[in-house]
Amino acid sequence: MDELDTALLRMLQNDARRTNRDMAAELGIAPSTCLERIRGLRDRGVISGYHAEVDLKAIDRSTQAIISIKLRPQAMAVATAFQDYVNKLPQTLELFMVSGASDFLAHVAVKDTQALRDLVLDLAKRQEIGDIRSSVVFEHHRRTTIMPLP
């Protein structure tokens, strides 16, 4: 990653709909160079996709929570099956397999606290759940531009 790759990465993360010509003009390079550099970033796996950001409030999912889950028994087959199940739930935004007191942290978004309660109670019915706890997210700040560390 050189300075040009880093600049293109920053531009695309800020607005992935910018035209190749616009970015090339801002960077003072030929459009063909710009296009080739972006292709290189994709080919190397630096850019893995382009996504539309959705406002959760606009789709009636304004209540977010982190659900901490401890499994029993702690076997990879159990963890893999549980991970597949939670990833398929429409409420799941992100799922993290972690070390420490919990095995998984699920970031979810639902309509309200009643829907969160229902989700937690449904999860708690699963045989492999040893412990489950939820924390309501009051504020969520996500970095939209991620750059390589120096």
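Shifts are known only where both forms have a C-alpha. Keep in mind that what you see is a predicted model, and the values were worked out from it rather than measured. Superpose the two forms; the largest set of C-alphas matching within 1.5 Å is the rigid core. Residue numbers count along the first chain shown, from 1. Compared with the form predicted together with another copy of the chain:
Taking 2 Å as the criterion, residue 80 does not count as shifted between the two forms: its C-alpha moves by less than this amount when the rigid core is aligned. Comparing the shared residues between the two forms on a common core, the single stretch of 3 or more consecutive C-alphas each displaced by at least 2 Å is 73-77.
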Given for the second form:
2 protein chains.
Amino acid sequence: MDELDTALLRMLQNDARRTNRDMAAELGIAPSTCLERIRGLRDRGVISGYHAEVDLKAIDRSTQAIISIKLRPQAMAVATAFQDYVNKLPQTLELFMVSGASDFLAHVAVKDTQALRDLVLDLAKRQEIGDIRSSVVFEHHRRTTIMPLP
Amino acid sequence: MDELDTALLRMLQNDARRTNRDMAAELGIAPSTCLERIRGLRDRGVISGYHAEVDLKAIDRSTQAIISIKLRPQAMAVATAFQDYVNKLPQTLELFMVSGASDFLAHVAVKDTQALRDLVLDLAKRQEIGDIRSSVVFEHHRRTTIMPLP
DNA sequence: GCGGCCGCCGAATTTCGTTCGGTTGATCAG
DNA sequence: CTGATCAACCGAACGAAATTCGGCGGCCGC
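Next block, the form predicted together with another copy of the chain, ref. the form predicted on its own:
Expanding to the full complex; the earlier chain stays at the top.
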């Protein structure tokens, strides 16, 4: 995990489709060496995949929310099943199982607030839910360049 | 935005480094056509970028948390500056500005709970903060395949 | 029915990914 | 100090892919 690795990590997080030759040239190394390094990163599991990022606004899903869910204490045993359910909802972007006042935080994206209302009302039907409250997301920033901490 | 586009969207979100020829073959179209379609998706802003995904555990950042922050009412005017500050912290993965009980939710990843404690204590020093509480993330699932809702 | 247009195709060209043998430089045992 | 060992890097060669572009066909408007 030297500086060459971290540089490649930064480049590939910035643009996963950048050519191997291009990156090698910027780093001043041979393309074959560059390829070996990237292979190493994948083999060691540092890079777990390459993904295209879609703009939610461009696919008519401009409204985001965080839905905080607390299960009924008696339903905590089926938390995994509930987790699967929420995770499979097409509206869900990501799902956190957390400690604290809530058990789950669901980050969702829908068309508009109307659709958000429908989703929350739909979720609230579930028997295992003890409390549910939603927060509209005004702004969302996701970091694409994640690095090892010093 | 026909079924060809959605299929390409799905493929590229699943593996952004898949070859054009490969995808064209699977869809039964010419590589040149496939390339045009992908160009269209980029030009229309549907695909906003390609990113490598790094495994947090592999870079010694196994501990995740959601830090809920409420600003003092008098400090809401400087919310943007505060947002910038949190967003630039190397520990931050994503930042939500939300409605509801909290003003911000910061999704962070650090080495261990010790480092989390340090981060929270450090954040709490900020004058604009009225309330701060953190939740440890037991599980986190992010969907890589985001599609238009029906 | 007819002209124009958009999208798709396929071959040709350029660029790229990938392999592999050889070389260098560091490390370590003797 | 010296020699051997190993890992990493290089560069050329080969196969494969990206990209371009001219042309074809279907579709819509008129």
